[in-house]
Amino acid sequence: MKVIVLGAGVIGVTSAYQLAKAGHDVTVVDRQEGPALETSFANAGEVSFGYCSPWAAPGIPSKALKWLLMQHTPLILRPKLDRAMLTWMLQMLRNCTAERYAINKSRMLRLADYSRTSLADVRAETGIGYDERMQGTLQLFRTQQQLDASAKDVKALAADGVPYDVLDRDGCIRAEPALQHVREKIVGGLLTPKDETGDCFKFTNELAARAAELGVRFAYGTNIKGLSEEGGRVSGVATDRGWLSADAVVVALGSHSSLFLKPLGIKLPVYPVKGYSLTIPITDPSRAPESTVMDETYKIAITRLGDRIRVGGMAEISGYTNDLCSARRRTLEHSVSDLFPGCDLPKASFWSGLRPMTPDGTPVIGPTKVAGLFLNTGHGTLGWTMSCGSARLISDLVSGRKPEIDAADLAIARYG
């Protein structure tokens, strides 16, 4: 089949790299001119097969309040005069109970521990390099309370089956030597030792130029202007550079996917969320993490990747914006430096990106009720954790194959 991908994100790419494979003719189209110059360009560089939770949680609400308190706060809301944006909000909400959140996570684990293995899979197949480490994530704790509220999290992992320890002060600082400098500031933590690191730009940028021998085309450059159907089936995307004839199509579009598709008259509840990341050189490495180091306090990711560091976090509420926040850069810089100050903060590249966020926590991954179009999309702060299982399921939905797991409540069927 012809099938055009929209969106050359990490999303998008993979799904283009697992269809080529499938023996489809495909082609991507995206704004930028090259890949992963949005959302994937600079994130926090988390694999998080095991560290993969919904926002959407029991005490949310309550502790959302108080995060908006604080100086370097986790949360950001610049309410607007907006219905998506109330809507979404809303949604989330009805999503912060015990029972959707067990639901919403036992969906997640399940889409990373596939990616897990796919991942594994295209870096056998490619030989690809992308500053990849293997040694886990650790989730830190700063105070008793923290160490105490993780049992949700245990609880879930071990359901279903992924690998965990819970970690005292000793066994934090064994994960992460250099944690030895700071040892009165933490109290223990939760290894999920499968998961893995990687500058998701590199990886993107390798697998698109193995997509392209694969015969994939790229239209880079090109903007996107709408979808046709004919007899509620879609025959092809119109863009700034022409029209693009398809038998299926593959909606990647992160964010914008809601906007896009709205005229289709499909209402996906994607907002986007957005994130700041600082990627700093080091300068002493027995003071900077040997993976990846979730900051439970401020909800900051401290990842190592190669001869950097790369900090990523906080969500803010604000729309279609993407400006630059000196405040958000603090809280960054705040984070890093109390843990790790072997870097070079004043050399920092400062960045932010626009997170896909469902009110759930899940992707939407499926076909819609117009034949022939697909979504990949709403993959929030996991999109390279879960890129590589998220396009082989695309794959086998667009070539009329049974998926290897579960689907069925992946598609945007699920919210009615």
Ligand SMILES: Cc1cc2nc3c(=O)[nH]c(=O)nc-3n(C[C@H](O)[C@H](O)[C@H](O)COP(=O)(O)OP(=O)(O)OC[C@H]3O[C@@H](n4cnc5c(N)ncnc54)[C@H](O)[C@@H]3O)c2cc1C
Second form
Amino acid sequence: MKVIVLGAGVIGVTSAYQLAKAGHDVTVVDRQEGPALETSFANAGEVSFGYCSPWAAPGIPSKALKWLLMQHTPLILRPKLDRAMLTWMLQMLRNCTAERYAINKSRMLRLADYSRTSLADVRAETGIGYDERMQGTLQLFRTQQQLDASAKDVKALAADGVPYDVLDRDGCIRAEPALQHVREKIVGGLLTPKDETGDCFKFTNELAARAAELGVRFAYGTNIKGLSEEGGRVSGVATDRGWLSADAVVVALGSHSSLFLKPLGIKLPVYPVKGYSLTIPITDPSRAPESTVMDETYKIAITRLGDRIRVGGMAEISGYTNDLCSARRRTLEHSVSDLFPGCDLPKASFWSGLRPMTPDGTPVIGPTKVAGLFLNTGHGTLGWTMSCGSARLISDLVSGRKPEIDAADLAIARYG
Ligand SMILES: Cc1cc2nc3c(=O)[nH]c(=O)nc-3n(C[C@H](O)[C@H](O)[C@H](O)COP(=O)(O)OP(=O)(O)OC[C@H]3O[C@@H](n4cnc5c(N)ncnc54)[C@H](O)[C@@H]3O)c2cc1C
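Let's see the other form, the form predicted together with this ligand, since the form predicted on its own is already up.
Following is the full complex, with the preceding chain placed first.
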């Protein structure tokens, strides 16, 4: 089958790789000049199979009000007269019940678990390297209140069968020796040892090269204009460089997926939630993290990626803008220099990306009302983590094969 994948982020490239392995004739189209140059470029680097849950959770609305008043806030809200923004926020609020949270989390965990084995298979098949490490995520608590509040996370991890360790101060320092320099700031931590880390940009580029070896064509520098249908079935894609015919199309346009689908009468509740990151060269490895340290106070992830530290976080609801705000940079710098003093902040590069967020936290994977048109998008906070499982799933669905995990409740049909 002739399959066109729209988007060369981590989701589009992993999809293309699996579709090529399944024997399809695959073309990937992207406006950028290479893979992973938008949201997949400089994320926080966590491959966090265990630390995987929706942002919409019971108690979040009241916490959000407190966060909005913090100096180094993890949440920034810039309301606009934008119907899509307001609708999305209301839908998010509706997902903050215990019942919805449990359903959404179980969907995310199912996909994350499948992604764990799928990523391991991709590594074994291709041998690609991406500054990967398998040393877990350490959620770091600076106050007794945070440690006490983690009891419910511990209960949830136990119920979901996710391995974990509750650590005291010394335990945290054993896991992350550089924290010894700030031991008085630490009360304890929660380690999910099966989590991994790695550079999403490097991974996506390496995998794109392997996909090209399997015959995948990449049309970079190409703007996608729209979709053509014949008799309710997809027939091709219009671009600024001409028309491409297709038997099937996979939409993996990240935050832009909903804008692309709107003219087709498909309402996809994916909205951009901006995040920021810093990438800092390591000058003294003994003062750098070993894996991911999640600073619970500011909700900022600090990850070792080879000879660099990646510091990422914050949720800014401000529409489709990648503007870099210096106050956000100060928050990232504050968190990382407080826990890992001595890092070379003047040499850091600052970046922002738009997380393609659904209101229920779960991506949208599966068919649409247009025959031959499939979605693999809306991976929000953990797209790198969930990419490899999502790709296998979409490849099975496009190929008409029964997926290895339940997929019906991941499709757009779940929104009614
Ligand atoms: C600060 C931050 C930290 C994060 N940390 C983590 C983390 O630690 N772990 C994790 O798992 N996830 C993390 N994420 C989330 C993760 O980065 C995203 O979920 C993931 O990158 C989304 O991938 P994607 O392929 O869907 O989107 P993208 O990477 O944005 O790819 C979409 C592609 O579509 C193309 N495109 C869009 N419109 C058009 C058009 N009209 N024509 C042609 N091309 C088009 C774009 O050029 C782009 O290449 C983080 C995100 C942010 C912002």
